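Single chain ahead, written as structure tokens, the form predicted alone.
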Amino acid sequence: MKHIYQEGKEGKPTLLLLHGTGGTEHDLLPIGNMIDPDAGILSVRGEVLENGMPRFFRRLAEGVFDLEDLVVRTKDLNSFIGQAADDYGFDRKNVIAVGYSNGANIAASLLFHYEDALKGAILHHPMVPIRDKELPPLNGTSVFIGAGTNDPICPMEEAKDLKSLLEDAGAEVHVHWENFGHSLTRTEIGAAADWYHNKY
């Protein structure tokens, strides 16, 4: 997979930075160095083309998943994140995934297949990636999600189901509202980095 990997000082978490639809491994950057300057960063672009737009997996619509694709893009990428361990040296056991909208829904996605993909995760305007899943235990898991009240691609509902099944797994989550639609505001990110920081 097409990424950019640096190295964080040690014993700081690896982010895992997950891009919305269209973006490149380079469009996270900021948002990565913003929640922690000091962790190490493994940067994915994602391996499907929409009409040209970089993505994690295949959709039929808008808001309509390719499960089995979804499926497959997953093991793949978990896969990647374990490989890629084995290259750089970081920890496996301490990657926190940061994903917006494609970017969260994959991350989402992982948690939903793999005890042991993630440490945790901020996942900015969300949707539940796959539904009538029995979901691993996540006891210990922590999340973010940052979610619109006027969402028109994920509509309100999508975060608090998520919340509910991750909850369900053991997982501990924590949503922060904003009213600004499907953007990726500076106030969110914020809202991130001080959830992150009270956590690791």
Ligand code: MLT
Contents of the next structure:
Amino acid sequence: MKHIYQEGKEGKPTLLLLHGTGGTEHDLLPIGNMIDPDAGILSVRGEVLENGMPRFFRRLAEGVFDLEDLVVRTKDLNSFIGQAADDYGFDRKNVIAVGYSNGANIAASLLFHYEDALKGAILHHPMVPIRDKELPPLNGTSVFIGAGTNDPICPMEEAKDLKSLLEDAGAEVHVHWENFGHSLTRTEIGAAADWYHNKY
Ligand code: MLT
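Can you return the structure of this protein in the form predicted in complex with D-malate rather than the form predicted alone?
Next comes the full complex, and the chain you just saw is listed first.
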């Protein structure tokens, strides 16, 4: 997968940066830096193109996901992280996703499918990636959800349902609410950074 890797300081997590629809691996670099300038960075570009816009999995309509494609792309991303850990020599068990919108959805899908894919995740404006699925045990996994009370793309119920599904699997989840629609604001990033520094 097309990506950017930047080595972090010894013992620091690697931030897996996952952009929103129409983004690239460059988009979230400043946010990764705001969250932890000492962390490693693995920033990946989604391989699906929707009218020329990169995404991490196909959708049939806005908010309606192609679930078969989601499952395959989630597996591919998980394998890619493992391969990158081998190639670059970072700790596969110390990866924290930072995703926005479509990138948050594939990060949530990693959590829904694999027990050890992520140590933690910062999900900006996510949805429930797939329903009616038994989650793997996620004890010891911490998740920050940034959501909008008036997000037209990700309704409040999506963030609330995502929180309960992750908690039922054993994850510890914190939800931060904003009221700027689907936008990723500086205050939301600041809240994510505070949460991260309390944990790691
Ligand atoms: C998705 O398709 O993953 C969500 O609707 C968010 C987005 O617009 O990317």
